[in-house]
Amino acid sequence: MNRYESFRRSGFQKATMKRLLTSVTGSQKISMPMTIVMSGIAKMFVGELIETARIVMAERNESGPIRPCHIREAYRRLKLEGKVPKRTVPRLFR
């Protein structure tokens, strides 16, 4: 129960979200309700990216804190289900 209300307490500022989408729409007009919106969907992802890690930790019975492991292959699992959308425009380096 702890986690379930951390989760419902926890947020992204909307002036750090704000300010991450005018870097990637690269316009300057972003209203306050698309803000929160986008807000309310990294919330959700980032909700998903740890039940999962959760998932592998109970998979391979370990307990504890979730480790970085843990979550690179929560997103390699929801990328497989297609949950992770896919790079529009590609890495200039790798």
The other form holds:
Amino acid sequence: MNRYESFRRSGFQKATMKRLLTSVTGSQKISMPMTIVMSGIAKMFVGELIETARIVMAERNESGPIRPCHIREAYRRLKLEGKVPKRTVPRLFR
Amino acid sequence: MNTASGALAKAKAGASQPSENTTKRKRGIFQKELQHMMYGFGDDPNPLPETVALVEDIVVEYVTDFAHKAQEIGSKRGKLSVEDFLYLVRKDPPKLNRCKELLSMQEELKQARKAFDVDEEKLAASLD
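Now that the form predicted on its own has been shown, please provide the structure of the form predicted in complex with the partner chain.
Next comes the full complex, this chain leading.
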């Protein structure tokens, strides 16, 4: 029940998300609906990351807490599935 | 090759993107919420700190790229709007449906609050 409670109740702080969106878009006014929608989308994305990471662990017969290598592999797979927005401006100095 | 520190350094640099503010991002802005979220989605009750840090970096990058794309779409019409966000998830039914659900809930709450305020005013007026 505890895990389900965490699943239902967890979420990104509206203020923090709004601050992040404002800094990313520059001068744009970020409305409450935008913040709510972005938080919802981001939460589902975290879900995809964690679930995929668990799949990776099962394939490797590993147990315990999720490690960064699992997340990186999960992220790589999500990118291949097209679930991660691609940068139209290439990142410099990577 | 993505590394946690590399991604963090990129996010802090900020200047690689033309229209971004060069504000430094503090570490762990989503840390507490992410720990609960990761547990809820299947991680250990106490996720590893390095894993949480990596997920945070990835999420910040995701939100950043997502918002930039929405801005590109919105710029054709002028202002950035919620519609631009919804357009970006149009091919992802679970996300799109969730967004619609969240928006209609928010609208319902707004209407309920407005009705409450109006009732309060009427009550106050009738007591004078």
